[in-house]
Amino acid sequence: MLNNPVQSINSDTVLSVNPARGHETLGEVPLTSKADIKKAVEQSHIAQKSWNALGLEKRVEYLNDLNAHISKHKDEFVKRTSQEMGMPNGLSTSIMDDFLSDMQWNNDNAVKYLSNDIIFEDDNEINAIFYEPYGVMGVIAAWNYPFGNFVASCSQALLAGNTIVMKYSEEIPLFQKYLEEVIQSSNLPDNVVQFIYGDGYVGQTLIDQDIDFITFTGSSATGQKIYEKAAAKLIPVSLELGGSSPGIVFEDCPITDDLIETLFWERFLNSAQFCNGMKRLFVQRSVFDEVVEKLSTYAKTKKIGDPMDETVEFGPLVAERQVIKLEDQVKDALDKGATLHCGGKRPDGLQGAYYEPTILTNIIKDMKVWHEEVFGPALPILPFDSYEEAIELANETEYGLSAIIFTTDKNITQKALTDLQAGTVNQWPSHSYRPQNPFGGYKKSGIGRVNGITGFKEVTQAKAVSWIK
């Protein structure tokens, strides 16, 4: 096995490797220098004035054109997503379609939510709220949903009149480079969106520049450091951070094939590399054994392999370091007495950052799979006896991004929607992952919201104005 081969920073380039094919080199892009980061921010300030001066309706026209232009290149975006971060091709395609749709929703509703609001009017005067951009936004995005993270971080901000200097994680430089090339070939004005390349040092350099707003998607530990920097500069932030989202199966919920399939994908979609994935499952004791058995059996049916293979449902993790961390978390659980029902190892015959879907029971609270965020395909399952115990267990985390409940009892549902400490709570089979709905977390899962009317307001400053008729 290679010694921790990951996408890495060389002296002057960012290297990309394929996690599905033995970490073979895919290519590299130049590392952005400190001088070039400073220049990008300066250019962004100049561009922002003219971009904002275009007015909202004209910006909508540009973003409609950009959406259509990106759509023409969808197949290449899908390919790069699958090759560079390991998302199965079919999932890459559907996710790309979903976020193109979300971007279009933002375009279609920008005028409705960003236009001036008249809040008072009489015979003599008018009072209103103007929603104005902050200016230049520094955006640092994660690797796990490449195009989706662009839409969530940038779409509403651009419509509001902000300009963007953006850095993706160093794991996906080729996807980022292609996105940059596609945007540059569109009719979007120069320097409205600019990209820089590198690791955390490059991100830190961006934050130290003369920017007006910081958007970050990533770990809670890094988010806290960014928040401290922003506080010193007295600028706002939007932080979408870690999660340890609970799922709760109550005994009244029929244990159907649909339920088992849903439980699997709520945890293991994208090889369990998404912040709001169901990372802890609580099942009422009377149906606990049945759920564990059926879920473990279903997990063993999933085909693991190269994400470019259309028949593959489960690809690799993004990098070798992610597998190494997951192995440590699973080993810690097993050493402390956890029971392994499936997975728990790398699959035979595959070279790359692969790990089998893993289900663990007999969990105790000093295990890493309980108190750490597990960003890979392992699911701890715990039994509970009462509603109160389930809610207490679900809330017993420093995170609060999302939660999902499985019950047909309306009284339980209404109580749980209030009692669960999370930014998003769903009763299955409903879901709130729509462009209309705000997304963000409680506690250490973040600050601020994206999407919907809340997201539009997040990237604007409210100015109260009044004038005489």
The other form holds:
Amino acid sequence: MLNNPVQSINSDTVLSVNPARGHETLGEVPLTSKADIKKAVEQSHIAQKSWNALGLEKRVEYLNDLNAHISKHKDEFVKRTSQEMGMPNGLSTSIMDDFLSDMQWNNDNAVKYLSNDIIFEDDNEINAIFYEPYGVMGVIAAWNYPFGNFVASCSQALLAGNTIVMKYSEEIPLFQKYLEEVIQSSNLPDNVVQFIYGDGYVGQTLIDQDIDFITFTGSSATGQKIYEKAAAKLIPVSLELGGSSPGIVFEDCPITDDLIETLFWERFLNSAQFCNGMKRLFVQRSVFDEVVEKLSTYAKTKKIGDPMDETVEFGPLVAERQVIKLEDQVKDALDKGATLHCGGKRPDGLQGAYYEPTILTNIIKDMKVWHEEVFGPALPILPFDSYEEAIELANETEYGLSAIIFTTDKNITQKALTDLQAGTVNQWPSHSYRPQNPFGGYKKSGIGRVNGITGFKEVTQAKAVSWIK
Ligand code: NAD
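Show the form predicted in complex with nicotinamide-adenine-dinucleotide, please, the one above being the form predicted alone.
Okay, now the whole complex, with that chain kicking things off.
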């Protein structure tokens, strides 16, 4: 077992450890050298010309084949996701299915949204828009939804005729290696998708190469560094960054078991490691105590343990370093007077990056749980007295990824859908994370959108053309 059990990068390998089993070593993958990163980008440029020349319909055929090929290997992807980053097996299975289906939606709709548009015609001439690829995309991704990161970052870009050099987070090298092997054993032409391995330094080295576009998924702090580098190169970016999404429970919403269960999973799914998770909850004062009490009672019923155990719904965090950061955020809140309703500690008897679901009230604004993104299982809950106060609190963040409201009132709903400053706003139980919809953030949650029609357009450059009849 490692003394400091974070993923280890040494001079030539990326080590993978299991956060659920005392950080035992799962394997290792060679670190990609600077020379090999350069070579990958050069090969990507060559591949891009022929990939683009194939035409849209042919690329759709290849991507359909790829989808079927990945589906055949689903079980191993699910296993590696659970072992390497701690996602409970049942969840990684359903998430894999969801993202395969999102990829299929992209394949099914690429011709509709990427074909040339005739936009003007008279007796003499025709004007059209061609949606052309940028070229080689450098893709840098997080670890929290391994297959989802591939689909959201790469699927539309490939259909549009771009090629990819991709680096996942150093937390999941074995998942990445398997994806590379599966893609290499598919029909996809060589070098259309290539992978490189390593940490932020390898990511920076990729950006320094001759790439045409950067797609980044990760923290806002890293996103800002990447944006600066992209500005110096004057290339476009898609930045999918952090969040501190609000949930608002209005007093008209019946406090049912269904509501409590939803509130729990909106925050604690995937051990609370998802960008658009509900990271701050506001509850109208008349129902505040009831919601806090019921949610805390429900949280205590959850079985925490090894994600490979089918009965476990709540696994470890991805790495020890995430637990250490969360412990600091919770301690800071308690030191400043927060009230702890459940959790607030590592569970007894488990070896790994585990932390109990934690609920805090009596929150003040200089607490880290208020003004930092909390990427682990802790939920601050605050009361509010009026609609205006709820919206003001919800928007009082540098992030703007998503927001969710719990009300049956049609007027409140329509007003909140407009007033909340976020890339997606949902009235429960409706939800908008669908392949048809754009996904991305306001403010420091990002630049650009993935998915849907908007996502297709983002990975292309619009060329206006005209010709005489
Ligand atoms: P991170 O920013 O630490 O790392 C993300 C990726 O960037 C990793 O591959 C890392 O190796 C690489 N990297 C780090 N420094 C770099 C640099 N200077 N140059 C180039 N690459 C560099 O983020 P993380 O901890 O892996 O992921 C969690 C964060 O990601 C959270 O903030 C979460 O909200 C966010 N996230 C956002 C979305 C979204 O769609 N908006 C989705 C998933 C995760």
